[in-house]
Structure formats: structure tokens, C-alpha cells
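Given next, in C-alpha cells, is a single chain: the form predicted on its own.
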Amino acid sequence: MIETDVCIIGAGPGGTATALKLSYMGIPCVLIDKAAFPRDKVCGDAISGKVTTLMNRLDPQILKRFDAQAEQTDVWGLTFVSPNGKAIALPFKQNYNKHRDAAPGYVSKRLEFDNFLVEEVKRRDNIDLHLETAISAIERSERGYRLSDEEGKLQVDCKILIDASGAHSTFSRKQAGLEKDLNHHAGAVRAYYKNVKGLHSDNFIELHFVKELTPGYFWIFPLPNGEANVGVGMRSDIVKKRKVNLRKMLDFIVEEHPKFKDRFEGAERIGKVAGYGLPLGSKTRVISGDHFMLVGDAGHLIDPLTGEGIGNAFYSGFIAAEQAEQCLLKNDFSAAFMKAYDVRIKRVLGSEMKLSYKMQRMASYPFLVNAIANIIAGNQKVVNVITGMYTDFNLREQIVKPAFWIKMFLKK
């Protein structure tokens, strides 16, 4: 039996971020994962500037070690393609110099990225890491929660349980009460390809709002060694209503769609097509309670527009660690005191996800997306304004207001 103040389930980005933050704050913890690392995780593999910002804030040496790896691609922008085929290249930073500046984003296979984070955990002597350990029972105890593995070799008694075990978390669903809601959930499939033609020289990620997938999208994210993460995603209620087979849709786009078949001619698919579910943060949920908090996908914190989960998992992990510190200082683990976690999550991530949800709904109307693309295309002044939205949330909020686009139209 191990007694600890904090136990974390899941050693993905959310769980490792929580553990590392606690470690640097001087708070020991137990971190448990059922897998042996490195292990694959089905994902789009895009890593936003949120992650690198938090890495650097925690310890610049972590970011330096990550930058020194060869397993990720530096990403300098986004190519947005509307249903009418207008391609708009939007750098994440104006006048960037990729030989001088730090990359604002990355694409890295989760096989590599998650293993990097676990290796960082292993550097810390106050994180008790247990891999290849599947938790089969979680029950309340006098101190908080007691966890047991399938073989009965490990029992952990903790004051605070932090669930970072992902989108299929049993604890999140059965004990915290976060049921799957198809209106706030997305389905996606992805495959790895080698030798896709036409990738941007500065590794811009590509989001294609093709007519057949609206309001979902088709993506191409560049990876090292001439590879790319290629996939499709769509909100789950629409998948069900239209009876869309996302695997067949991916095959159709890659093999037959007139806009893409030439780019994939001669390309080689590496491995199988894999599918996954995305619990979206477009609905407010209670993600804490007596002695527990939910982090990342377990707390349904995926961006409703882009499907990005890694950055929000990192942020929620850092916030959970800071809330755990306050609980330990006050010796208060009640749901009422833990509610401060939900409040901070809503303040830090809620506004952004609310905006993303509005933009997701806008994307449901191809004529509207086409009209916006027509305003942006070929006008550098407008492109510069849109580029600023990557780092300026107040500016990003304007994108859902008709007056903003009227002003942009007049700039033309």
C-alpha cells in the first residue's frame, strides 16, 4: 500500500504535465499508466504554442531538450482551404525567420512526444512512476480514494485523485458523471502517409473544408522523413445523422477526390487507418468533486473547432497541480473548495472553447466559409489581420461578428 497526497491516472500529456508541475512545486505524487512506453496514441499529432509556452515556463531546459529532438517538425503556419477551393496561407507570426526564431508549433507523433514526456518524468525523483499498471478498481477511502491494479500488486491511497486517463476514462464517465453527448463529440480517423506531394516548404499544416465533409474537415499535417498525418473529422451527431463512414470518406478523398488524388498518387500509406473519439469542450461540465479533478480529454476539454487536445491537457494539468497545492495547504478536499479548479478552467480555456464552438457552427455553412475565403484571398492586409488572431484572443473574438467581415470586405 502506497499512501500519497496526489495520485494521477494516465501518463499522456495531461497526466505528465500535472506530475511535472507538482514536482517542480515540491509536491510528490504517484503517476500510473497501463501502457509501456513508447506507445502509440491515435491523434492528429499537432502541438500548439500552448505546450511549448508551458514547457518553457516550467523549465526552459525541457523545451531545449524537446527542440533538440529529430522526431518533430517545426510548423510555421496554417493553410486554410475553403469548400470552393480558395487556399489561404496564414503564418502564425508575421515576418518570421525560421533560422532565427523558435517555432510557434510542431507536429510530432504521439509515439515520440508522449515518450519524451515520460522520460522527463523519470528525471524527477519525487514522481513515483508506475507503467504497465492497469487500474481495475477505484473506491472512496477515509483519506480520499483507493486504487488497485488488476493483479493486486499495487494499491494506492490518496487525498487527491487526478484523472488524466483520456477520452475513454471509466472514472470520468461512471463516477464523475460525464456521459458522452454526440452534439459535443467528434469522430475522426487518421493514417500516416509517405511522399504526399505539395507540402508547404515551411511545413504549414493544412485544413481543407471540403464540401463532402462540411462541417468537418480533411487535414494534412507534415511530419519528419517525408511523412504526413492525414485524416478526417466530423461532429458525431452529424456522422450518425448522415450515416457517414469516416474510413471510407478518407479513402475517397485520398484516392478519388479531384482536388487530392494527384497529390496522393505514388504516396504510400504506412500502417493502418485508426479511429478515435473526441469529447469536445463546447459544453460546460463539472470536472471536479470531493477529492478529485479531471484533466484533458477525461474532462472533455478538446477544442470544438480544431480538435486540438494536447495544449488544453497541458493547461488543465498545470491548473490541477496548483489547485492540489491549495487543497493540501488548506487541508480541504471538498467539492466546494475544489470548484475553484472548474472556475479557473472556465476562465483560462472556456472563452476560447466557446469561441471555437461559434466558429465550428459557422463552418456548417459552406456559402459563409466561401464568402470569408473570398474576402481574405489575395489581400495581404487582411491576411496580416487574420495572422494576428493566433496570439490575440480579443482580435480572434471579432471573427464571429458580421461587422468585422464587412470591415475586411471594405479593405479589399
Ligand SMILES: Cc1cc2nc3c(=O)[nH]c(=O)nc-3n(C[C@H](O)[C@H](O)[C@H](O)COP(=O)(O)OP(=O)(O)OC[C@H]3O[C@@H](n4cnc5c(N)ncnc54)[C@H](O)[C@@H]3O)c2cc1C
Contents of the next structure:
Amino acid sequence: MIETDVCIIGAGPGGTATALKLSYMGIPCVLIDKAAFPRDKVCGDAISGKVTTLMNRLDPQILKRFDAQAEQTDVWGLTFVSPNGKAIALPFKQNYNKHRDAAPGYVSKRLEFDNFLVEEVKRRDNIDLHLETAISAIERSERGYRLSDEEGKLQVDCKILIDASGAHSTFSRKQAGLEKDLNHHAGAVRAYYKNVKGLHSDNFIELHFVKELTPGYFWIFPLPNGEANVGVGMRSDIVKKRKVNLRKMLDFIVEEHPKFKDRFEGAERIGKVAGYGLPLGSKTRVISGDHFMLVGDAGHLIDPLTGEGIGNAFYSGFIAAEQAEQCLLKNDFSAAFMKAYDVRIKRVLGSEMKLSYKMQRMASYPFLVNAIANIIAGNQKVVNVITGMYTDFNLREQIVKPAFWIKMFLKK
Ligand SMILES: Cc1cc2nc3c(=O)[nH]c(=O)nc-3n(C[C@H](O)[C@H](O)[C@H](O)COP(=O)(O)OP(=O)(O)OC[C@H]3O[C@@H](n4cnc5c(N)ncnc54)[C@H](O)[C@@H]3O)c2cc1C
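Could I have the structure of this protein in the form predicted in complex with the ligand, to go alongside the form predicted on its own above?
Let us now look at the entire complex, which starts with that chain.
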């Protein structure tokens, strides 16, 4: 039996970020994952500036080691394509210089990215890492929670349990009560391809609002060595209502859709199509309680518009680590004290989630997306304003206001 103050289940981005943050704060913890790393995780593999900002904040050496790896592409922008086929290339930074500036985003296979994070964990001598250990029982103990694995190899008794075990977490669903709500959940599938034609020379990621998939989208994210992560995603209530088979939809777009079939002619699919759920943060949930906090997907913290969850898993991990420090200092592990975690998550991520949810709902009206695309297309002044939104949240908030688009229309 290991007795520890903090035990984290799951060594994905959320769990490793929590463990690393605790470690740098001088707080030992136990980190457990059922997988042997490197392991795959179904994802689009796009990593935003949020992640690298937080890595750098923790220790600039981590970011240096990440940058030195050859396994990711540097991403300099995104191409958004409206249902009427208007392609709009939006750099993440104006006048960027690839040789001078740090890339504002990356695409890295999770097989490699998550392994990088686990290697960072192994560098720290105050993180007790247990891999290939699936937690199968979690029950209350006098100190907090007692966890044990399937094979009875490991038992941990902790004051604070941090559940970072992802979208399919049993603890989150059954003990913390976060039921799946199809209106605030998405399904997505992805496959790796080699030799897709027409990728952007500066690795812009591509989001296509294909008519047949509205309000979901089709993506192509460029990877190193001529590979790409290609997938489709849609809100689960709509998947259910329309009986959409996402795997068939992906095959249709790639093989038959007039806008894409030429780009995929001669491309080779590597491995299988794989799918996984995305618990979206468009509904406020209680993500802490007596002696526990939920981090990342276990806390339903994925951006409801873009499907980005790695950055939010990192943010929530850092905030959970800071809350754990407070609990240990005050020797208070009650739900009432832990509530400060929910409050901070709402403060940091709440406005962004709200805005993304509004934009997600706007995206379900193809005529609106087409009208916006018509305003932006071919107008460099408007493109510059939109580019500024990547780093300026106040500016981004304008995007859901009709007055903003009237102003942009008049700039034409
Ligand atoms: C198709 C798809 C595309 C996506 N695209 C993007 C994207 O491009 N960019 C982006 O930012 N986000 C994307 N996301 C979301 C992103 O994948 C998640 O938000 C992110 O992985 C959350 O990290 P996490 O650490 O919370 O959970 P996970 O990454 O799921 O990690 C959970 C860990 O817990 C372990 N675990 C689970 N159960 C147990 C157990 N019982 N005992 C021990 N260990 C356990 C697992 O092995 C795993 O390592 C996508 C999601 C999907 C499904």
C-alpha cells in the first residue's frame, strides 16, 4: 500500500501536466496509467499555442526539448473552407518569419507527443510513475480515496484523487456524476494518410465545413514525412438524429466528394480509421468534490467549436495542482474548499467555452458561414483583423456580433 497526498489516474496531457506542475512546486505525487508508452490516442493531433505557453511557463527547457524533436510540424495558420467552397487562409500571426519566430502551433502524433510528456515525467524524481497499471476500483477511505488495480499489484491511499483518465472515465461518470449529454458531446473519427495533395507549404491546418457534414467539419492536419491526420467530427445528438455513420462519411469525402477526391487520388491510408468521444465544455459541470478533482476530458473540458482538448487538459492540470497545494496547506479536502477549482476553471476557460459554443451554433447555419466567408474572402484588411483574434480574446468576442460583420463588410 502506497500512502501519498496526491494520486493522479491517467498519464495523457491532463495527468502529466498535473504531475509536472506538482513536481515543480515540490509536491510529490503518484501517477498511474494503464498503457505502456508510447501509446496511441485517437486525436486530430493539433497542438495549440496554449500548450507550448504552459510548457514554457513551467520550464523553458521542456519547450526547448520539445522544439528539438523532429516528430512535429510547425503550423503557421489555418485554412477555413465554407460550405460554398470559399477557402480562406488565416495566418496565426501577421508577417510571420519561420526562421525567426517560434511556431504558434504544431501537429504531432499523440503516439509521440504523449510519450514526450511521459519522458518529462520520468526526469522528475518526485513523481512515482506506474505504467501498465489499470485502476479498476476506487473507494472512499479515511484519508480520502483508496485505489487498486485489476491484478492487485498496486494499492494507493491518497488525500486527493485527480482523475485525468479521459473521455471514458468511469469515476467521472459513476462517482462524480458527469453523465454523457449528447447535446454537449461529439463523435469523431480519424485516419492517417500519406501523400495527400495540395497541403499548404507552411503547414496550415485545414477545416472544411462540408455541406453534407454541417454542423460538423472535415479536417486535414499536416504531419511530418508527407503524412496527414484526416478526420470528421460532429455533435453526438446530430449523429444520432441523422443516423450518421462517421466512418462512412470519411470514406465518402475522401473517395467520392468532388472537392476532395482529386487530392486523395494516389494517397495511401496508413493503419485503420479510429474513433473516440469528445466530452464538450459547452455545459457547466461540477468537476470537483470531497477529496477529488476532474482534469481534462474526465472533466468535460473540450472546446465545443474546434474540438481542442489538449490545451484545456493542460490548463486544468495546472489549476488542479495549485488547488491541491492549497488543500494540503490548509488541510482541507472538503467539497466546499475544493470548489475553488471549479471557480478558477470557469474564470480561465469559461468565456472561451461560451464563445465557442455560440460559434458552434452559428456554424450549423450554412448560409451564415457562407456569408461570413464571402465577407472575408479576398479582403486582406479583414484577414488581418481575424488573424489578430488568435491572440486577442476581446477581439475574438466580436465574431458573434452582427455589427462586427457589418463593419467588416463595409471595409470591402
Ligand atoms: C478524433 C478526435 C480528434 C481530436 N483532435 C484534437 C486536436 O486536434 N487537438 C486537441 O487539442 N484535441 C483534440 N481532441 C481532444 C483530445 O484528444 C483530448 O481532449 C485529450 O486527449 C484530453 O487529454 P486527457 O489527458 O484529459 O485524456 P487522455 O488523453 O484520454 O488520457 C487519459 C489517459 O488515462 C489512461 N487511463 C484511462 N483509464 C485508466 C484506468 N482505469 N487506469 C489507468 N489509466 C487509465 C489512458 O490510458 C490515457 O493515457 C480530439 C479528440 C478526438 C476523439
